[in-house]
Amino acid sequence: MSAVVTGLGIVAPNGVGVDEYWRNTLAGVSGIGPISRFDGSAYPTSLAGEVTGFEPLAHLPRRLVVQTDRWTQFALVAAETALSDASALPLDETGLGEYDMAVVTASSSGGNEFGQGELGRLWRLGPDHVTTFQSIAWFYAATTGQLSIRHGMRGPCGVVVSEQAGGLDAIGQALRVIRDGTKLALTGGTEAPLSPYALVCLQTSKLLSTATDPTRAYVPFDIDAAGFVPGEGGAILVVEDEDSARARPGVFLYGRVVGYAATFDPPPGSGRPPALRRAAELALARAGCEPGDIDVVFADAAGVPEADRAEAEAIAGLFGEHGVPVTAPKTMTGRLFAGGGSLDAATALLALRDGVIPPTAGVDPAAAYRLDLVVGTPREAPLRTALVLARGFGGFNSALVLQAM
């Protein structure tokens, strides 16, 4: 049974909607800038990838906006776009039953901004001023639940929590439910970590960049790499059983999801190597691919020297020195945590569709990493198969193989 991607919905710092995001990504337009959602002057990290101009009430009913965090609102809007892109709206005209459709999303920090507002009212005004929605809006499964309710999708539903690796893990789980007989799955992830409470939590990792130049604050595989810039947004994908999708008029198939694997790093100090390469090898094997079949790698690109070195060693070890084009368009959005992997997967599908590799922005690649990093401008190439890599804080590794139709 083959699983195909039929719809994309993107909400990103450098573009809302597939066309705007893709156009800006190819042009090297960055969404990274000074934090404007609150006064960030007291925080060591002053830059972020913000989704500007996003007005949830322009897309969603008021009753839903007051019940949900910004992270869930991103996903609701992206899902609507993805379903429309898949020619699957209205859903009751697709012939799919409610138990034929699944929702699997990724979450990392949950509804921080919503929770901060409710906690503020609790301390300022007392418990009678905390809404009942506090009990659900912050929760990791809130986005999956709201998508399931809004679209009447009552098949297998779930949420994965593995930080930046989560977006790929969600797609991997969607692949499983499609192979088990579900006809359509909404999957991917979003994140909205740009509130004071969330930023304080993120800073405990000590991995955030404190640079103040937006063009050089997040430069993975560069000699000046010193952390990453946080960002918000993500992507939701429609993944379907290929036979079921082809039976619906007007459907465009972006590509097949042919391989997925996840591994976990050994404990620090164990002397054992990180497990990212193992995840990539397993994903390729499950896709029936050899390293020579891969035309482009979308890197995790942590922007932290030790992590960049480990990823570069994994890629060079698997493909050879300068053996495959590598790109990291997330240098234009910041790292989106649960939204990052699915946005990379969506970007890879657009690259396969158009035969062009988007650039890594602002990076002067260090020779020691031995990577063929695509920088500066897009690179046209005949693309058939893409490998997407992601790592989550704490040791998560995920790899996804996507193939053009």
Contents of the next structure:
Amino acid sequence: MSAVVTGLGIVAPNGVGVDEYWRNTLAGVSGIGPISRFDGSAYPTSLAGEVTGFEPLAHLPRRLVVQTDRWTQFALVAAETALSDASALPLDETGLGEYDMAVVTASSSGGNEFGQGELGRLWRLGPDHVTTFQSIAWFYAATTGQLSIRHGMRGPCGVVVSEQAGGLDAIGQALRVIRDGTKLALTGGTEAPLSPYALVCLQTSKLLSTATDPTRAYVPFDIDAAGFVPGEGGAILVVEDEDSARARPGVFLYGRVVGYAATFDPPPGSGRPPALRRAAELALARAGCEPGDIDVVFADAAGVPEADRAEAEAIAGLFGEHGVPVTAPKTMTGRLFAGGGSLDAATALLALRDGVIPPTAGVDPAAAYRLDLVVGTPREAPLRTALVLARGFGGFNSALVLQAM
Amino acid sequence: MSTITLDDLREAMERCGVEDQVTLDETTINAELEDRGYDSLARLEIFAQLGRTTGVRIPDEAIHDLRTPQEIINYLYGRLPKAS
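I've shown you the form predicted alone. Could you give me the structure of the form predicted in complex with the partner chain?
Then the entire complex follows, led off by the chain already shown.
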């Protein structure tokens, strides 16, 4: 049994749609800028990776737009694109039964903006003024539920909540359900954490950048790293049983999902090392890979010195000093929370397809990290296997191994 | 307010986003809302909005009985406070 990725849907601050995003990512075009959805100037963090030019009504019926948060709308549009990319629309012509298809998404904060609007009405006007749709719009499972309803997918559905590791954990769970017999899974994650309420919640982590220069605000593995810029968007992937996918005409196989693992960090003060390297080692072992088989690493790239150091030690420890090309295209989007890992996975698959490593933007790599960081311009290379890393606040570590066909 | 108009009802229905333009003519006023795409949550939303407009609270349980726009109007008419 093998799980393959057959479709990608991307909604990112530097591009909506796979082609626009990939073109901009290779060209080093960043989507980070001053927050425009509200007056962000009074907040310690005033920069973000915002998705602009996203018109939900151009893609979705008005009823769905009324009933859902922006984060769900990102996923609904990305899923449609991904299914179309997978030559799987209309679904009822694929021969797949409704119980053959599953939805597994990640969310880290649910429907913030929708919830903030309704909480505002509750406060100002009273409970009678809160829309009934609040009950289905704000909670973490809303996106999975709406995707399941929209596409009639009744297989093993779920939502993964593991902060910024979630985008990889969802793909890991999709891999499990495919191995258990489901034929097709919509998976990945999106996030829309740029309402004032959500931004204030995020600031409590004290990991957000307070810089005001968009080109230098999020510079992981740089001596000036001082936090990260939040962003919105993400990616939805179609993952399928390989035999089932190959039976469908016109399908393109981006690559195989060959290994996944997640670990949790020991508590502070335990004296034991962080568990990111262990996640990578487990994922490689499950993929049947040696470190030398990995052609590129998509780093978590926290942008916080202590976390950058821990990740650099994990990578240099596993692959040797400057032992493998490392990149962090999320420097052009900001960190997308549950959307970040899945966007990195989608980006890795595009890199495998085209034999090119997208650059890390705006970073002058600190020598002490001993990483071969791809900066400035894309690097062409024969790519067969990619490792994608993600970490979530509180101790989540995840690793995913993707392989070209 | 001690009245309910078709416009109130039309507005409440349009806010659910199910139909871009809601028509309430002799036929559609007696058509079941569920058949027009208003699921139970959307119907509760219509109740909530008309409750605010008229001051008459429609209990959630009424969702089993008030299945058409006409039935909602009849229910509200019978309970509107009398003008003093």
